[in-house]
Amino acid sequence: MRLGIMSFAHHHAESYAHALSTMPDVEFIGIADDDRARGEQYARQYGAPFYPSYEALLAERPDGVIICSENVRHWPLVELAAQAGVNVMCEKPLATTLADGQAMLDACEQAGVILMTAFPMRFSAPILEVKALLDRGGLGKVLAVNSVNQGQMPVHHRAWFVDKELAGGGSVFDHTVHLADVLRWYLDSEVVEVYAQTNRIMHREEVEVETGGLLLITFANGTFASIDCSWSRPLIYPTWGGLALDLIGDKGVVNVDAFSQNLTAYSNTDQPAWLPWLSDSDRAMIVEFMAAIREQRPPSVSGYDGYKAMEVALAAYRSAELGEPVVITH
């Protein structure tokens, strides 16, 4: 399977490149980046060719590409790939507006190529175990969910994450979509109402986007859920972020932490670090992307899934602006 990466703007590209360069059934054909210095640096790091333009990479006719650009640039790159007849896995959030997201869905459908959203939590072993529990009725009807996707403020990882024009927003856009997707998948139901409050209490002097957020959401099946999507981890925290849920059903309760499979390493010189021994959800996600291409079928996480998760985040911004719940119609 011949795969390439379009843009290294998103730090997740590093994990994807590592996976591609170590998978025996993958030919990592290379990296294209509009930031030449950045692209060449990572091409050297992963022993992959560097292409001076996205068109040059697509001209090599890869089976698929992974798009890791700034959020606002997802749509132009997806359009390029679709026009070239190349399958796409795109970083989250899928886009920064519903119009761009719909245009991405339409372009890939018309071109007959796959559009997969990069939601690695769908491939996390603990998250999958709870999905199996729900599917066999182990909790009965899920009445309520308390969920968190907290993390560090990402300015030290990639500065564009706190640029509203490039990212589409702050912590709400960055962290809501993962949980919105997991909850839709767990409950097999759509979000019908969102109420949100946001603030900039943390890191007020450093950035102009929101750094804290709490969403209260209602699903069509009646389940009520909360999402804490704040950049509330200290900058010396051992890891970038985390995702956890408490699910309350009429037959029981379960707690799941997608990032608890690790050891904490301490030293006299560096900040504490997590040494993960967990299964690699990024790698498993790429395996699914490859399988969908090979079997000519829709991926288990679609572009539409990305669109619906983005819809929840955008509704949260609208709710925070209005100070009242926002209804999502279907």
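Numbering follows the first chain given and starts at 1. These numbers come from a predicted model, not from an experiment. Take the two forms, find the largest set of C-alpha atoms that superpose within 1.5 Å, and that set is the rigid core. Residues that one form lacks are left out of the comparison. Compared with the form predicted together with the partner chain:
Relative to the superposed core, just one shifted segment between the two forms, defined as three or more consecutive residues with every Cα moved by 2 Å or more, spans 266-274.
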Given for the second form:
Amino acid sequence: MRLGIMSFAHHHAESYAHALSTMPDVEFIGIADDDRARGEQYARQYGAPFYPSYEALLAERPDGVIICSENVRHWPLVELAAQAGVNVMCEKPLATTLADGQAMLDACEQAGVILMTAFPMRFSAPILEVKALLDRGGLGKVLAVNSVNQGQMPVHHRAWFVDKELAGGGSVFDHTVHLADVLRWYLDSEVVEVYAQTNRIMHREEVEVETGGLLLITFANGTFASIDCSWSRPLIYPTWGGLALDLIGDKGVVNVDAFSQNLTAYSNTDQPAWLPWLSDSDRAMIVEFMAAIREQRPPSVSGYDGYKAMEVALAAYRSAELGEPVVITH
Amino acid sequence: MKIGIIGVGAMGGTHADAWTHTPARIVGFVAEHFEHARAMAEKYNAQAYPDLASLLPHIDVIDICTPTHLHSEMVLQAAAAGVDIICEKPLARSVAEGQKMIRASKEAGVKLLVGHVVRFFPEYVGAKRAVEAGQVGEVAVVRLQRDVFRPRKTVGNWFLDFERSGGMILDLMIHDFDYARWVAGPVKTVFCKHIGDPETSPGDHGLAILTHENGAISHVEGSWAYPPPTFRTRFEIAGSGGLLIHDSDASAPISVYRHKGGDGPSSGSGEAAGDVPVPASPLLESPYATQLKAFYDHLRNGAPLPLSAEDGLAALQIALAAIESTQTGKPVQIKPLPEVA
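Next up, can you give the form predicted together with the partner chain of this protein, since the form predicted alone came first?
Full assembly next; the chain just shown is listed first.
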């Protein structure tokens, strides 16, 4: 299957490129990037051709593209791909406004191409294991969830992450969507109310977006869940951050940590580090994208899922501004 | 220093044992049922009294370990008798009661000390000291978690009677409301969600977001929804300059795995739990003894304490606001109290 990557603005593109360049049934047809130097550098690194324009890459008629631009530029790139009749996996958050998100859903539907949102937690082995436990009723009805997706302030990954114009927001936008999606999937219910408080105490001098955020959200089925989306991992920390949930069911409690499968490494010269040995969820996510293309079916995690998760993050900003819970109507 | 203890449940028994690590002497017990007071009196070589009024003339300090709804009346009675008072947390069942208790103690010239024992647990004290030393810089996001099982006394389980105990939010989450205030300052707003219907849930579970006056935010989880013998605490304090993390599971120095039938818990201490969850990590001095030693030193020679009755009142106010938020579905603003500067 012939796949390409549009833009390396998001550092997850590196992981996807690694997967594409090592998967036996993939022809990694190339990389297009509006930052030519960046695109050429990664093209060399992963042994793939570089295309000077997105149109040139799409003219090669790939089976699918993975879009890793800045969040605000997802929509124009998705539009290009849809017009070219090419299937899309788009990095999260899907878009920065509901209007852009809706336009992406419409464009892909009209063009008859797949729009998948890159939510790798749907393919995390521990997260999947708990999904199976819930589906067979092992926890009974889930009543409440305490969840965290904290990380390091990402300006050192990519500067645009902390630029509201390009990213759509700060820690709330960056980190709410993964858990909002996992919770919608676990609970099979939509979010109806969002309460959020945010602040900018950590890294106040360096960034203008919020760095601390706590959400308490309620689902249509009555379950409530908190999300800590803070960039509260210091710059010297064994890893980038993590994602974990404590689920309270009427039959018991489950704690799941998607990133606990690490070795702890110490040395005479460096800070302690965690060396992950967890299963590669990014690769599994690309396998699903390819399967959906091959079987001409909707992917297990859709553009609509990306849209609904973004909707929760946007509601969190409104709630934080109002100091009141905000209702989401469906 | 002559001590009287009223209330001989889980906390009365814990305090009685802790007092033996101080120079003070327990001289009398009062209990709801006289025979329970007599059993404790025999164990600690003291007298059993039928009621508080008959105990008060014999003591310097009353240690009140009764259900929450009884605190107010007993504190007022002790203050009127000129006896110094130690009152188990929560200070009272309502803010008005708490205010009255503080006023009465001041007017009577007696001390009123509140048993917020978490302020004496070494992991919590250590984090507070680290925050004060600038370890995390300016506090930004605090996470506090306390997961235990539903108290399961077979008779007289007042914990499960909302009118008497205020339920899990007032009895359990108040610890972390107090601690949040201690490390991140006064609280401005509380938003809380809670489950606790005995028909549909295995135990109470609550999640709260506190907004502090200085802009810090805190996430507090309290739970009676874990199976016995769970007593797990976790916290994180993240700030402009760093992060502190505690996890009682990660720091547990002993794990015991027993061969036994069935699928019961196989790790942890391997011991059966009591009726009421009480935390235990091996320490040479129990935090309850540390607390009562500090109270003893304060009463004896005015040694400084890490909390005042007003702090107990402020924690009570946050817990009651959290309960109100669960009922209205809205965030609740904390109104400044004249007692709490």
